[in-house]
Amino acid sequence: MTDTDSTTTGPLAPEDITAESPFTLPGFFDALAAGRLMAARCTECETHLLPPRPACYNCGSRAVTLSEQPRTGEVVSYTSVKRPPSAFEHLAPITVAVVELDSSARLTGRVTASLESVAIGDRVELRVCDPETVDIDPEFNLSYEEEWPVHVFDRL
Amino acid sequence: MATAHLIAVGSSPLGKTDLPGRDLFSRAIAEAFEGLPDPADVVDGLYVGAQSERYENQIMQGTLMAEWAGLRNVPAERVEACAAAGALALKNAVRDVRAGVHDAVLACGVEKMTAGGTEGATNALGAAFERALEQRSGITAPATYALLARRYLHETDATERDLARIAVKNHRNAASNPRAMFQQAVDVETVMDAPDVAPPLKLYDCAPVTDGAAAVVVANDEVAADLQRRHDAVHVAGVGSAANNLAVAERDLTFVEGANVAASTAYEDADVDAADIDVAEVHDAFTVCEALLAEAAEFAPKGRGIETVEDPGDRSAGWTDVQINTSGGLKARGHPIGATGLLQAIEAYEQLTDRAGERQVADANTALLINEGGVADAHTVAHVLTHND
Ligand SMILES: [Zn+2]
């Protein structure tokens, strides 16, 4: 999959920053629920920003554009959480990894495999889960997070 | 610009104690002001570093600690940058004194981490991580640092045993530090055989959950001259700080760039180089941090930070002679989050004034402190301290 850049490039106008825009968390998670993983891409230095945000941390530019991300990438680093925060206890031990997508965007996520079966460089694919299937303690969620999907990585 | 001196220091016992936060603070103040006039007659304001209000369900620690020190109607503010809160309190106090806003300011920090049990501490610390993608993936503090450690071991020649030796060195140092939480040495096998916390990190790779408080009095020339013998004074020669990304995924996992910027800024402010630093207290919340920070502070060549455990004569070319974490570090002295940056300053104060007893480094004249918050260098505050002579 290649990046599908939006036609608009920042700086964002105030009216662009709404709950429908993937430049905000509600818009980012709505897109994710619909199967689209969005990042911002800096048009000055090509840094990917995931989740999208209005400015580039690498060079300071606000000339950012939206870019749909590939689902596949590789494990940069990984570990296992033996005693996670209480809301995640039922998932323990949790294998977590930093994954670099094929676009070079990076994000952290759970890996659906045991620690022993994961290595740096492993190929993984992002999968989007309904929050109810993950069964995170509802008390953990803030009011606006209740419907947000949860992502995991499956080994390829 | 006025000079900011450290004129008095104090800390509470460190570890699990029966004292709430404000009482731990009282212990630190009682030590710092031993033989001095009352705080109200010395300082004009207060900063308190506190990581989280979750432990004791209390914000407004600025007001509360000012009250407990007998200060009224003075600026008294809580500052927060997770585990860098203590150094942030010091930085603000130094700024006020340098700028002539105040003649003397109390920089302190406190954390009552055991108040909510292990679960309370895990959840309070978890708030320091990026919420939308990282907290919602179930990560913890040890796990985020394990991500750094795993990558460091992958990219360098370092091994888990090398990390274990950092814990051994810091426990050995803490054994001669009366302030330390753990005052017994451990051997490499004990560290290697300890249970996994977040592989490759094991129990002894991790700083403990600690209750504690610390206080440092920062003052200008006039107050310092009035209250102490000048040959015994330490001043803050340089300050630097920097924020990096919050999400660990977006960081360079093997180069703590924010810490490098903070340390370099402090060196420049103090007009010193890394090679001028005799002793350093760096933020070893996890063993790998000590190696990463030795490199970020430019004491060590890239990938050789693990040689922090070697005597200066036995280190690779490109290493300085610095002695790191003579206090025992966060690992063994203890890590009461908001107080840690001040505990680092206390160790430097004791080293630079020849009060460090068995762990005294000969001719220690210049010290570097690096205090970090969030995952590694999400926020870093660095100070260079120098003896006045
Ligand atoms: Zn950029």
Given for the second form:
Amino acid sequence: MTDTDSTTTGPLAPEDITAESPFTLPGFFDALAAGRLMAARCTECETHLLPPRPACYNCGSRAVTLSEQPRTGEVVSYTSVKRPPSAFEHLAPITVAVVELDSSARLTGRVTASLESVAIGDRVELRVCDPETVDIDPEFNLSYEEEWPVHVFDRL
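Since the structure above is the form predicted in complex with the partner chain, I would like to see how the form predicted on its own looks, so please show that one next.
Only one chain is given; partner chains and other molecules are left out.
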């Protein structure tokens, strides 16, 4: 894990939380589009918050720091989604996994493999893509999602 922004701390006041803040979903996707997978970590209880949030959902502390996350990890749970949201309907069934990154932060995402070929403990790597390159129709995006990339996990 690389702590590139370990001195960046969470907002101390609600007015500090803007759409550009790295502690919001738009800020998370801006960083992802720039090639950086960012998470927050609570300095009180060590919980990882991915995507980042301005306060810890485990203990409520606002003492959080940002750090860049590794792109590799291990499948800890997975399932098949036979009726996915409209934008993914033509890809059904899709395999979705909870991946524990090498930093111990967890992220849910689509796996580019069939359910039968995935197992708990499989090593995967996160890939960030433009939605159209992974065959997702941009017409299904909400207006504020148009610039957001998507992430998928590839088996290693």
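Take the two forms, superpose them, and find the largest set of C-alpha atoms that agree within 1.5 Å; that set is the rigid core. The model shown is predicted, which means the values in this text are computed figures rather than measured ones. Positions refer to the first chain, counted from 1.
When two forms of a protein are overlaid on their rigid core, residues whose CA moves 2 Å or more are considered shifted, and Ala87 is one of them between these two forms.
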